[in-house]
Amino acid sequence: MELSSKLGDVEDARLWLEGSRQWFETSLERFLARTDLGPAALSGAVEYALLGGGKRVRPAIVRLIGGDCAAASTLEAAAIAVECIHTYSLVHDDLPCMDDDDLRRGRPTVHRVYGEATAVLVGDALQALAFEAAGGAGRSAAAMTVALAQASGPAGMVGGQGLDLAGEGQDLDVAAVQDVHRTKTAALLGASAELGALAGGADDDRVRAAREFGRSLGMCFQATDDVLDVTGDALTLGKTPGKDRGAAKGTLVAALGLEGARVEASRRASEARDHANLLGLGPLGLGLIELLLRRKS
C-alpha cells in the first residue's frame, strides 16, 4: 500500500477543512442572527470572540463523524455548541489571571479590546450559548448536553485548566503533562466526535468509538501545539509563541525534548488513524489527521 493511501490525501483534507469552515461560518451567522446576545456592551464582545476566525477544527470533527446521516439542523447545533465552548475557553485562557496573552487568532485578545471584566462575561455568555445550541438538537439534545457538560466541566476542560495552572513552575513528568492534555484539550475534541455521532443517530458502540477517535486526535493536536510553541512564529501561529516556556508550564517539550515531543505527536496520530479506520472514515479522515499533525499554526 502506498504511503499516500495509508495517510490519506493532505491536500484533499485541506480543501475539505476549508469547505467545512465555510459551512460552519454560515451556520454560525444564522444562529447569531436569531439569538439574543444581550446588551450592546456585551453582544459586540461576544461576536468579536466568536467571529474571530480560526480553523474551526471542532465543528469539522462534528461534521466528519455526523456526515450525511445527520439532519442539517442537528449537525449545525452540535457544531455551534462545541465551538462556543472552545471559544469561551480561549477567552478565559487569555486573561491575565490565566495564561495572560495579548494575541489570539492574529488579533488582540478579547480582554485587551473590551477589558477583563467584559472578557469574563463573554466566556460566561458563550458557555450558556453552547448549551442553548445543544438544547436545540432535537432527539439528540439530552445526550449531547450531558456529553458536552462532562467534557467541558471539572472532569474535562475546566479541570485540565486547573491542572495546567497548578503545574506552572513544576517539573512535571510525561504522565502529568498528558493528564493536562487529556482533560484540557482532548476531552473537548472527543466530545466533538461524540456529538457528531449522536447527531447522526449512531449506536452506543459507534458513539464510544467516535469519542476515542476525537480524544486521540486531541492528544496529537496538543502535542503538536507544544512543539509549535517552541518552533513557531507569531505571524504564522496567530498567537504569542514561547508562552509555555516563559510561564514555566509543563509541556511535552519540557518533559521529552523537542524531538521526543514530535515522536509523541506522531504516536498519537497513529493511534487516531487506528480509530479512524475502525470508524470507516476513509482517506478524508486519515488526511485530516495528517494535516493536523503537520500544521504550522
Ligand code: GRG
Contents of the next structure:
Amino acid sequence: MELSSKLGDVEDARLWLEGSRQWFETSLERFLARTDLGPAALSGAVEYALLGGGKRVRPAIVRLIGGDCAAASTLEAAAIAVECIHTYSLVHDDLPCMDDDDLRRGRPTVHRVYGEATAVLVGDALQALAFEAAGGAGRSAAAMTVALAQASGPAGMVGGQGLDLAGEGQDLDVAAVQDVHRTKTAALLGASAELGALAGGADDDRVRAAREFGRSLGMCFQATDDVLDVTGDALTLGKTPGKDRGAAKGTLVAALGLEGARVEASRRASEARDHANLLGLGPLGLGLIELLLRRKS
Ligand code: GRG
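Given the form predicted on its own above, I would also like to look at the protein as it appears in the form predicted together with the named molecule.
Below, the chain from earlier opens the complete complex, with every other chain and molecule after it.
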C-alpha cells in the first residue's frame, strides 16, 4: 500500500469515526430517554458513566460491519449493548479493589464522584442494560445475547480481568500476557464485530469472519494500550499513565520491551488487515485499523 493513499485512508477513517461517534451519542440518548434507569441516586451515576466521552470504538465496529445491511434500530441496539458492557467494565476496573484509578475519560472516576457502593451498582446496572438492549435487537436478539454473554463473561472479559489480577507481580511471559489480552479486551471487540454482522443478517461464515476480524483488532488495540501506558500522558490519554508498571502488571512492554510491543501491535494490525480484506471492508476498514494502531488516546 502506498504511503500517501494510506494516510488518506487514515484521515477518512478519522472523519468516519467522528461521524460514527455522533451517530452513537444520538442513539444512546434516545435509548436512555425511553429506559427506566431506576432511582435518581443511581440514574445520575449511570448517565455520568455512559455519557462521559470515550472514543466509542466498539459501536463504530458494530457499524462498520453491519452498517450497510442492518435495520437502524437493530444496529443501534447492538451498539448500545457493547458500549454498556464496555463502560461497566471501565467503572469496575477503576474501583479501589481493582485498578484503583481516579481518572477516566478525562474526568474523575465514577467511584470518586458517587462512592464505591454506587459505582459497583452502576456497573451492575450497565450490564443489565446491555442485555436489555441486545434482547430488543429484533430477529438477531437471541444470537446477540449469547455472543455478548460469552464475550463478556467468565470465558471472556471477566475471566481476562481475573487472569490480569492473578498475574500481578508474576513476570508473565508473552503467551500468558496474550491470554489476558485475548480474554480481557479482544473478546469484546470480537463480539462488537460479531453483533454488527448479526445485525446485518450475515450468514454463519461471515459472522465467524467478523468475529476473527474484531479479535485481531482487539489484540492490536490492547498491545497499543500497553505501549501508551508507558509513552502517554494523562491529558491526552484521559486516564492515568504508568498504572501497569505501578501495579507490576504483566504487559507486552514488560514481556517484550517497548519496541517489541510496538512490533506486536503492528503484527496484529496486519492480521486484522487480512481479515478485513476477506470481509471486503475496503479502504475504510483498512484506514480504521491504521488509525487505531497509531492512536494516542
Ligand atoms: C466484575 C467486579 C468486576 C469487575 C470486572 C471486567 C472488568 C472488571 C474489567 C475489564 C477489563 C478492562 C477494563 C479491559 C481494558 C480494555 C481497554 C483497552 C479499555 C479502554 O478502552 P478504550 O480506549 O476506552 O476504548 P474509551 O474510554 O475510549 O471507551
